[in-house]
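One chain comes next, on its own, written out as structure tokens in the form predicted alone.
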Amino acid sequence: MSYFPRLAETFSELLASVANDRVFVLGHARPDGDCVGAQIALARLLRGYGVDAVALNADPIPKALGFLLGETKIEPLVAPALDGRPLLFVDCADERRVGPKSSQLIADCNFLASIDHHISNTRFARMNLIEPSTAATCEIIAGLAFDFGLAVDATTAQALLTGIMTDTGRFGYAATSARVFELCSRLVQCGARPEVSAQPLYENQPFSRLKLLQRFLGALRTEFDGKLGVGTVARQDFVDTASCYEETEGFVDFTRSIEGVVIGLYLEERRTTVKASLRAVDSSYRVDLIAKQFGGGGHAAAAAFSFEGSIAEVESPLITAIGNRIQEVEAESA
């Protein structure tokens, strides 16, 4: 069978378009288990092809996901770097995703290819493999891997397994279809082994990590009758609790996890701007319409956007845009 028929001739023409040429894997910045897995699992997959493929990131590379960087290595995105090859870009919504500066340090790069699943694409390669249905960018770099028969060994099954684990929700959101159980059991098949994934990113709990969390917890709010949760994490939180932004990774979900709420956002208070990160409980609340009017943008049911500023300033407009949306969801279901 075929994963992704609708993709293949555009993959087709792409694997014929870098054959025996040098080419860049570019991920988004403070990259998370699916941009990690899919930028080492691509650039194997094309160095198995014959391509000299590297993979660079603006942002450091998550220490619980330090496990996947064994033998492949993420380089950092700098100016000397790209010497003018072409960009594949993977689960990247646009081209800014990659970072502020290294948008800047790209704009006049050959945007190759882009592979990603985020709704709102704005489709900025010259070669654009997005299929928004999709549970991770993983998933789509894993179909079309075996739809090609190309070489998956067990570390580049191990890089796309966990990149699906971790945007499933360890398999738990909507998105997560049959096809995510067919691909990862072939992925186990190729040598990909689960506990490897699930300790560093699940059981291994740095203390300040949890201290961080705590706090967090301990303030966790509720807006429209209990249908937004609101959670944030203030800069002198990371001082007091010795803690750093990599370890807030998964706070957004507590958000939605409260009884009766249909749209969780979480805040993070940085140097000098706001992380925003919305999750709603199904697509119909379209949250990256949200992040949008704040210029990000996302999935149907998980959107993000940064905001130049502080808590206090983007708090009371975000929630009132949330509260909106709230409400038309409700009209058109009554």
The other form holds:
2 protein chains.
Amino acid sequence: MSYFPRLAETFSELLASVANDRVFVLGHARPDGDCVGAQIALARLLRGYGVDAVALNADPIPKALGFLLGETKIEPLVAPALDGRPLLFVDCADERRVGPKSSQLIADCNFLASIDHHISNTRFARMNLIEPSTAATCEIIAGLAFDFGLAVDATTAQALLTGIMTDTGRFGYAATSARVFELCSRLVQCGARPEVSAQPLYENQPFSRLKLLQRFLGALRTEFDGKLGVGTVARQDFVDTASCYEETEGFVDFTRSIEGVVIGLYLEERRTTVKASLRAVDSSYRVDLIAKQFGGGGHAAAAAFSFEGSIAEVESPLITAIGNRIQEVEAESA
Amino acid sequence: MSYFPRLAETFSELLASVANDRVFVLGHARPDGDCVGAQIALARLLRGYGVDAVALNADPIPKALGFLLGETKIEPLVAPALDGRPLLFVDCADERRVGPKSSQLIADCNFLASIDHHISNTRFARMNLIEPSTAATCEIIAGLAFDFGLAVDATTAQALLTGIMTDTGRFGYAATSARVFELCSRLVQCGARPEVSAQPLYENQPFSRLKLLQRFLGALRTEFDGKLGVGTVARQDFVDTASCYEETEGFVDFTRSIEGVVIGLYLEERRTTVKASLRAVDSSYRVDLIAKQFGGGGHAAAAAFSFEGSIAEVESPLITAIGNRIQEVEAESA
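Output the form predicted in complex with another copy of the chain next; the form predicted alone has already been displayed.
What follows is the entire complex, opening with the chain shown before.
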């Protein structure tokens, strides 16, 4: 039985081309569980195959994901270290996702391969292992590892399970297929333990995060007859609660979880930029197209973009664009 | 391949003894996802086998689980309707779990069988299908259904997946085994859809609940150098946010999730009583013994009690008792 027969030929070529070589495994900036899990797992799988694979990321790994970093380090992404070696991208819809500065540094490098589950992936690498039907990049890597009989040890299995757990919203999103559950069954057999991922991710939070959450909930509101949920965190909220950016993980889910809401919008005001995240109750809303209008992208039901400026500047045009989209979808389904 | 070979003979006898009969499937009072899922699934599986099975429960089904109630009703448990027919218990550690009044009503009935995963199960029925290694009663029923080739349609599969999802804490507790994931893979193949359970349970909340959560987080504090997390909801909070008791589901988990906290305490002020819930990071804290001092009980890491009066009356002696227990545990482990 094969999980990803369509990708077999390309993955086979990839393995052949990197054998006994030195390669770098790159993930996107501000890495999440699927990105960190995929970087660690792919680096370890390749090392087990005789490849000198090193994982690199422009940003630090969130504290809550620190449990994944044992003997497998993720080094800072700095160009001089790359030394002309092939780059393998995971969970990156395009090469710019590695970070604004980093993408310039790697511009002339060898984009050997890309493994990703984003529908918006631009096929920017020489070998593209893209499977939008999957819930997570870690699902693709797990399936390929089993398809090719690569050595999946407990650490690798834990990394893959973590990516799947986070990108399926704890096995609750529609993309959580029979294949997802079957792969997780095999990952547990390989030594992964669900509680090892779930405890640091979902059952251990700084007090400052709860204070920030309280602020956020206080400002939560709806627009368009309760169809759009809007949540914001302003610069001052971080200061007043002594919390940091990574503590807002999951806030966007509250905006969409309100009864009656079809699109949730979360705006986070950082030092000079606003991070905007969009979530829809189903893929018909194509929030990736809304994000695209503002220079971002993502999935049909989950997208994001960054804006240079303040919440006050971006909020109004963005809410107008979302309102238009809600009207369009209602008109289409009427 | 067999999931529960140890239970095969008893389940086979059970099926033979109820064939073409009329039976009742009972669950515990204040039913949760595993109980409701198990009642619906077992009733449907037996009906598919030619048994006239009817599910009964002393309490109403929580609104968030209403999506499971389609053509399969769960009727109110009232004794006259029982008519001397055999009773099958699911998810009940003992027969009193069906509710204080109901357990008297069924005292002289035929306790034919019990399917349960609680280690504390008293083996009170004639046939006991007890498997404490499982994460959920729905896991046992799913495994037996597949082992015996019973017809698992989409509705039955959805009920079983829901019970497993809720009792594994969204696939995050240590009991989430390779078997759990494999069974869920098969349930999805039978037509269960994870998002159909996860959305009403975790991604759809009244706006009033978020306003109540905001109040709760505003009052959240720690005691004993950050080792005890204390959260409260006062009578007035329910009034001011127009929310109801059911909407505080999960609040206790916030008290325990704070970094550094070893015991979480949640106090909810109802009309004339206070509902106190205790959660510990591990079972060494024996919070059931603390609850027992106030007339309650539970598990070593999760316990509760009811107090006639106000938060102001119970809070101080309770916090003192918890402080003493934290000191004891620290002394024991020193």
